[in-house]
Amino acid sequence: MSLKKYLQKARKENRAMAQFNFSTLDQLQAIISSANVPIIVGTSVKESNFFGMAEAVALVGYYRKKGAKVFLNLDHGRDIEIVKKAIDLGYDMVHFDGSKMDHDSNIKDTKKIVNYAHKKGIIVEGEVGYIPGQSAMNKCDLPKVDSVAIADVVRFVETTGVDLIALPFGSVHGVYSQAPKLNYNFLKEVSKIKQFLVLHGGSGIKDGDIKKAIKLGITKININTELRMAWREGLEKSLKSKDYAPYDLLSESKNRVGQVVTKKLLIFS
């Protein structure tokens, strides 16, 4: 089935599809080998620059030919030309993040991407309202999450025609000493729109809160920081040994990344 069909199926069954970001081959291998359900793998622009867009497309395509139900997304693309490049190279979906623009400019540029992508059968995720934070372990306090008007969300989706929409309702990028508090009242209201709702910053949110958000309409959840943390912790442990072979040094990282994937998929389903 197409990615859109899998998203529709997940929403109908009150589940959420996971997006796991990667920037190394061993991360990608661990994610795919640990997934027993359809998933999305993502590369941010920085991750794409490091790994290679064409390389990511080729490898995801290779695993799909081997039977993996996996789809590739460009995460937080803020430059129209970069997003178009991902579409042309064969990404299965793209996320155009115009959240730092004024509302009208965001609508205008998102609509350009939607028109370009839909002609090629690619689905688009848009974003209204800025979701703060960064994909790292943060020792500072949780950043403030600004609210967004429901009317602005409705205008955005009706004008642009996006397939998915990311919104600020309490989640933040990264892991903090405090768990984010999700705004369920906002989620109840916004769930009335037909577009698939996306939760960014899925790392660090309590399991019960994730499950409640799914019941209220979240269909896609992004995980990155917890994978990065697991990868680094595994590598730090391996570097204490006397090994020099990369396949030995990275084996613990792969195991730990796979454990995070398995845990999250159980929660999301």
Ligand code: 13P
The other form holds:
Amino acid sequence: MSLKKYLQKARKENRAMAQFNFSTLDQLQAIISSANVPIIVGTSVKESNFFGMAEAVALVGYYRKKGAKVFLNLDHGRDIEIVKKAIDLGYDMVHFDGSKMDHDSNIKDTKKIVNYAHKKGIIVEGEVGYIPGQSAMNKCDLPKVDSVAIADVVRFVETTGVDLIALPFGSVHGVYSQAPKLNYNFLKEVSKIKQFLVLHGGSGIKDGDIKKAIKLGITKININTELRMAWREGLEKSLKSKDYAPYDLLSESKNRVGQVVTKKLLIFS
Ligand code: 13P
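Complement to the form predicted on its own: the form predicted in complex with the named molecule:
And the full complex, kicking off with our chain again.
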């Protein structure tokens, strides 16, 4: 079954598909072995450069052949060439992030990507409005989230033909000293469009708020920081031992990443 079909199924059943980001093999293994439902794994541009895009495609393909229902997304590709490279290498979907451009240039470039990707059967996530933050534990106040006009979202999706759309409505990338507040009125309004709605910055949001967002139409949720925190905390614990073997040092990280995946999938479904 295609990724688009899995997204349609999730929306029909009032669930959201998770996108878990990774940049190391032990993270990818922990994510895939802990997932009991179809998932998306994502690599941002920096994560892609660290892991290798061709390697990510080959490994996700390998796990899929072995029966895992897992799909690969390029997360926040801001440069047309890198997004095209991901499509050519065999990513299952791409996220073109033109949110730092003016609205018309974003529409123009997203449309180029959509035409290129759709010819190869690859689905595209677009982004209107900027979702701020860093995928890290930020010990400061939440960054300000600017809202977007529904009319701009409608013009964007109608002109570009994107399949999924990332929008700012309160969530931010990373974990901060307080949990974000989501704009449910905006979600209610925007969920009238037919594209799949994506919640970026899934870490640090209260479980009840995630559930409410899914009820109001969110079909894909991206998680990175909470996995990074779990991985780091596991490693910090292991480094207190006298171990030298990477398989000893990284096993606690793997366990903790797996626990985050299990917990999130339960909430999303
Ligand atoms: P978090 O780092 O807040 O989980 O956000 C991840 C994300 O949205 C990746 O696109």
